[in-house]
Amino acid sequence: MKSSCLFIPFFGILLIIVFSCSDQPEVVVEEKVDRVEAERLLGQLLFHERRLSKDNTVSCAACHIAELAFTDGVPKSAGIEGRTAFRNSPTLFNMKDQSLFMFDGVIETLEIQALSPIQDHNEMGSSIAEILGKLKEDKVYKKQVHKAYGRDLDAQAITQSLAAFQRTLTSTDSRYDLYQKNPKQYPLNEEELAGKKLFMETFNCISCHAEPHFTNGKPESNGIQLTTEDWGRYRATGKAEDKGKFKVPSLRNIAITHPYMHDGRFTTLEEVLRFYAGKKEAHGSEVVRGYKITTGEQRQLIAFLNTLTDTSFLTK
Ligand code: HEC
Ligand code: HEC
C-alpha cells in the first residue's frame, strides 16, 4: 500500500500529523531483498571460483556439477594436482534441511563444512587467508560483498554467503512429487506403484531414506562391505558402534547421481539393488540384513526409485 499524509487543522493551529508518511518499510524490505539476493550471488560467485583451490584449478562445481544434481560422475573426485578425494561426491540439493553433514556426519553446519574441501590436502589443498590474499582486491568481489554484507571479504563472508548459496538448492518437483500432490493428474504407473509398496512397506527402505528427501539424514549403516581405509563416521569418533555408518544420501535424482555408495563402488541401480538382496557384513542394521529381493522386485524397485528425478531442477 502507497504511505499517505493526513493534514489536521487542531485549535487554530495546522498540525501535521504524519501519519505513515514516508516510504520507509518499503524500502526496508526491498533492501533486505537485495541484500538476500545479493549474499546468494556472492556464494555462487564463490562456488564457481577455482581460486578456492591452492594452484586455482578446482572450483566446488568442479565435484558438484548443477546438472549432475550437483555430483561429479566419478567415483571418486578429481582433486588439485591430479589427487583424488578420499570420497565419492554427493549431491548437494535440500541442504537447508539437514543437520550433520559428510558421509560421517560429524560436520554440524554448512558455514563450516566449507572449510573442510577448501583446506583438504587432496580436494583444494588451500587456505582462507590465502583465498583472501587472492580475492579480497578482487574488483567483482569487492563490489559485491559490500552489496551483501557492507564490507570487505573476510573469513565469515566466505563461508557465509557459501552456505547461503547452497540453502537456495532446492529439488521437490520430481513426477512422485507431482503424483503425490495430485495422482489423478500425474499417475504412476503399475510398477512404479509395485515399487513404492516395496520400498515404503515390503522393504522399510524408507526407515533410512526418510520422505520427503529420501534421507533421514543420520549416520546409518546398510551392512556395505569396508575396506581398511574406510570404516564410516567410526573414522571420526573412533566409537564401534559407528562401525560402517555411513551418513545416509538421498535418492532424490538417484537416476542420473551415479555411481553409488561411499566410494561410488556401484555403477547401476541394478548392482545396487542386487548388493541390497544379497550378503550384509554384521554391522548392517536389522531392516537390510533380513533382506530377499527377486530380480522381479528390483526392477519394481528400479522404476518407483526413476520416479524421483526432478528434471526441473537439473536444467534450473
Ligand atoms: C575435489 C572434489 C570436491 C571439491 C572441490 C568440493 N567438494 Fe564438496 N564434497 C566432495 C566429497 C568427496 C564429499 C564427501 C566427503 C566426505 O563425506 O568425507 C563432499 C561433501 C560436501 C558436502 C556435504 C554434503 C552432505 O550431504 O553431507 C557439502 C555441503 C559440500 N561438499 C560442499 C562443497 C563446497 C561448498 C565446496 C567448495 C568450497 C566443495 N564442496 C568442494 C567433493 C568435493
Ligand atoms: C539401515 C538404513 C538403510 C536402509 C533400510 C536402506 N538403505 Fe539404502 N543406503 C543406506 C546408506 C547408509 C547408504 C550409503 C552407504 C554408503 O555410502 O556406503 C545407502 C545407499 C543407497 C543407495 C545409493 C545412494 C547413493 O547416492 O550412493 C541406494 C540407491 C539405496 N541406498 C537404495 C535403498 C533401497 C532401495 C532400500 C530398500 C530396499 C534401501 N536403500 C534401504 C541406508 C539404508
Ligand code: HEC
The other form holds:
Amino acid sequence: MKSSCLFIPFFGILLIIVFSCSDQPEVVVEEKVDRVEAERLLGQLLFHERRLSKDNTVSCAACHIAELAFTDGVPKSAGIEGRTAFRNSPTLFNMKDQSLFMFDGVIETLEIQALSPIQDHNEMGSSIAEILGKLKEDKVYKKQVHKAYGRDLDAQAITQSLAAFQRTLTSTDSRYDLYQKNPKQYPLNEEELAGKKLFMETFNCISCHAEPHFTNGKPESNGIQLTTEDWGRYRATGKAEDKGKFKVPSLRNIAITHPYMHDGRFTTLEEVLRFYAGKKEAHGSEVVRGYKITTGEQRQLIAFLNTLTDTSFLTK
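Return the form predicted on its own of this protein as a structure block, the form predicted together with the named molecule having already been given.
The next block holds one chain only.
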C-alpha cells in the first residue's frame, strides 16, 4: 500500500504521521507533548480518519482539502455510497473567532458542529456509537487520547479534539494582511487599490464581508433565487423571516474556494459579480442591491479579492 509521511516539527520535537492512500492513519511516532498539543493532534488524526463514515470511505479531509483552503472544488461534496451532500463545503479557517456554524448558522459550537456531517445521511451516515466501535481499541487512538485526556476514547474526546484541531486553522497572512501591517514594504498596485475602494466604499461589500475575516459571521439573505429543496435558514428554524438566509461566507482565499454560493452554482468570480449587479429576489436584504459595474471595475474588484489569498496558510 502506497503511503505518504507528514513531518511536523514543533518545539524541538518531531512528530511523524504516516497516512496511507486511503487517508487512514497507520503509524504515529511521537515523544513528549503537552495536553493541548496532544488534543490538537488527536483531532488532526480524526479529521483524516475515513472510519468516521459508515462505509469507511469519507473523512472530514475528503471534503475539506487544505490546498483548497479546506473546500473541495465541487458544487456539492461526494458522500458515502455515491450520495451527494446537501450543500457546498464551506471553508474551515479562522473558526476560533466564529460563533455560528454551517450555512444555516444554527449550530453554536464547533463541538456540536462535528456531529452534523458524521450523522448526515448523505455525508458520513454514521454515529458516535459506530465510530467508537471501530476506533476505541485502536492502538494509535488509545495512545493519543490518553495523552490528550488521560482516558479511553469517548464521544466527548471525538468532538472536543476535532473542534480543537479546527481552531488552529488560521489564515491571517495574505498579501492584504501584509499591506495592512506595512503598506510601504508590501504595497498593492493601482488596480488592487482601485478594487479595494470599490469593495470598501462604492459597492459597500464590506457591510456583510467585514474585516478582519471578511464576513460578519451572521445569516443574511443576498436575494439569490432559491430552489424548492433549499430555503436557507428557514429549513432549520421554520421562521418566515429566515427564508433565503445563509451564513455570510468569508472572502479570504476566495480566489481558490470556487464554486461559490451555498449550492456551488457559480463557477467564477465574474459570475458572482454579475449576480450581485442584477435583480434580487424579494427576500434579499436591503443592503444588497443591484449596481452598475464596468468591465474595468470588475477586473479591479477581482484583483483586490485576489490579495486575500493566504498562500502560507495553504502550504503549512
